[in-house]
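Take a look at this single chain, the form predicted on its own, given in structure tokens.
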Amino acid sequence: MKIILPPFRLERYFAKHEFSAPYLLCSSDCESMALQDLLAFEPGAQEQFLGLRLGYTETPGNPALRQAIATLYEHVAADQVLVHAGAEEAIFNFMNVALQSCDHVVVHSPFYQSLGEVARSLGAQVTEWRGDPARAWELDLGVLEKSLTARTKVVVVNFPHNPTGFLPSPKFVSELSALSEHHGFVILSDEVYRGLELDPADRLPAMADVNPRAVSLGVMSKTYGLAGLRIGWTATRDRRLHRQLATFKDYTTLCNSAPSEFLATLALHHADAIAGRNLAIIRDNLDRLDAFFGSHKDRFGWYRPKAGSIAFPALLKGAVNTFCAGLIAETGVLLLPGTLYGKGYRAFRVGYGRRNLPDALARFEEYMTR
């Protein structure tokens, strides 16, 4: 069956604006760094990098990189990690391996489009499991249970959540895992913002640690701000599923970039320092956003997220598409309208993981006062 995918609304929006808008206030990633700054973390790293051989790499990923990734988990070993070209390839490969046209998928929504559309393109039925905007986008496990059918093969979750910043409790995660065991569905857990909890005590266990059949999805782009490396991964203790994913990867990227794998390994050796730097930026920017939205309560609905680098404030008056279009046209400040996630989202995504937020917010404030 030929795979037919609709245009990726969010990515087409960024293709139009990301490299021309002067002020990005909706970026999903954290502050990046120069290559020389990353290499400076370890003595001799620059010499090793310059001496790197540019041949093929191992299909599962460099052993040193997989070992570094495994340290992010409690019960996942290096040979249970599969490195991909970013999270996007990992999502595409997982859906193609895990699903058939007769299957049913439940997706935590609003969702990054590929988490649902790839499944739809394969002929699977997709049901959205929507968070409640009146309760800070909280999910209800009772709603999930009512959505399950005999054909439900996969449930997709995203914690911390893009775009709302929702973070559930450990009890919620445990109960979700129990439902998986009882009903037999696989959990695909998008955890690309894990490590950006404002309070480390709020950090959830990785789903691959909690559930032996679950798949945890990670990437260098968000928490570490290294999107240009194009390195993502899946982690699962389900050896059969892991083998299937590795076999399918032979038809996509086959193997990863040797320079990217070297740099990702180096970064993960200093994961706490890099994430800590980004958390400092996030805390400072959230204080600024608290003040901004607090002074415009008649126009926006705002709550301070517990984790991640993005939030989804509501627009209380007017059409969100018109509002975002007017803002970029008059100020050069780019917000992402919630309609790009689907119908019915009268909100916009704001990103606060980058150092240039004060400049963008100042222009946003001028626009609001006018």
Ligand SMILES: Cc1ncc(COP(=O)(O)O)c(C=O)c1O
Second form
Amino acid sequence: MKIILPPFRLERYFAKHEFSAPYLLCSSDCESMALQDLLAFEPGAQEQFLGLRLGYTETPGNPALRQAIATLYEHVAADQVLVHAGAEEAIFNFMNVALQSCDHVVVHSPFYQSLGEVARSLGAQVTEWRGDPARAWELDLGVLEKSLTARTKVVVVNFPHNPTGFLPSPKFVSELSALSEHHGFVILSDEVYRGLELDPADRLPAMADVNPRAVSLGVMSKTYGLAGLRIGWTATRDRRLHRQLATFKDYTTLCNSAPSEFLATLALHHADAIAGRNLAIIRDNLDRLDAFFGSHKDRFGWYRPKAGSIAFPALLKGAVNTFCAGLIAETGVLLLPGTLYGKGYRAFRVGYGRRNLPDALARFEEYMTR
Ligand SMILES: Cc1ncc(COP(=O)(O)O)c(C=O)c1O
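Mind sharing the form predicted together with the named molecule? What's above is the form predicted on its own.
The complete assembly is shown below, putting the previous chain first.
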């Protein structure tokens, strides 16, 4: 059977604008850095990088990298980590390994399209578990319970959430884990924005630490701003699932890029410093966004997320597609219309992990006061 995947709306939108729009105000990844700046984190790193051999690499991932990734977890060991080409490959492979066409999947919504679309393309039935926009996109576990069926195989969650920034409480996470134990579904927990909590006390335990069958998804792209490395991973204590993922990966990327693995390892040895730099940018940008949206309360519904690098404010008047198209045409400022996440979202994604947000916001402000 041929898998038919519809266009990835958000990625097609970025393909059109990302490298031509002068002011990206909807990027989900944090500020990146030059190769030389990353290498400067450790004496001797540049020489080691230049001496790197470019043969095949170990298929599960470089052992030093898997070790560095394992330090992000409490109970996950290096051999329970599988390195992939970004989180995107991990999502695709997980769905292919975990699902059959008769299965049912529940997805935290709105969702980054691949989190639901790959399951749908495999013939699984997908039910959306919607956050409540009136309560800063909070999820209700009672709603999840009602949508579970005997065929529910996987529940997909994404905390901190793309696009809303929603972050639940640790109690919510343990209750979700208990539901998984009771009903037997596997939790795919997309944690690619983990580490970007404004208050470190709000950081949730990784789902793979809490639940022995859950899969936690991580990546270098967002918190660390190193999307160009294309290094992501799965972490799970379920040995069978881990083995199945490793076996499937032999048919996708097989093994990872040696330079990227070296650089990701180096970055993770300095994870706190890099995430700390990005959090400082985020804090400053959020203060500016508070002020901007505070002076346009009649046009936008704003809330300040507790974590992540993106938010999903409401547009109170007019159509969101027209609004975003007018803004880019007249000012070069790119927002992401909520309709790319599905019909009926009268909101837009704003990204605040980049250094040039003040410039973009100044142009946005000028447009609003015209
Ligand atoms: C929630 C979520 N999961 C996965 C991904 C994919 O990450 P990557 O492009 O680094 O593979 C993204 C990227 O935007 C995302 O927002």
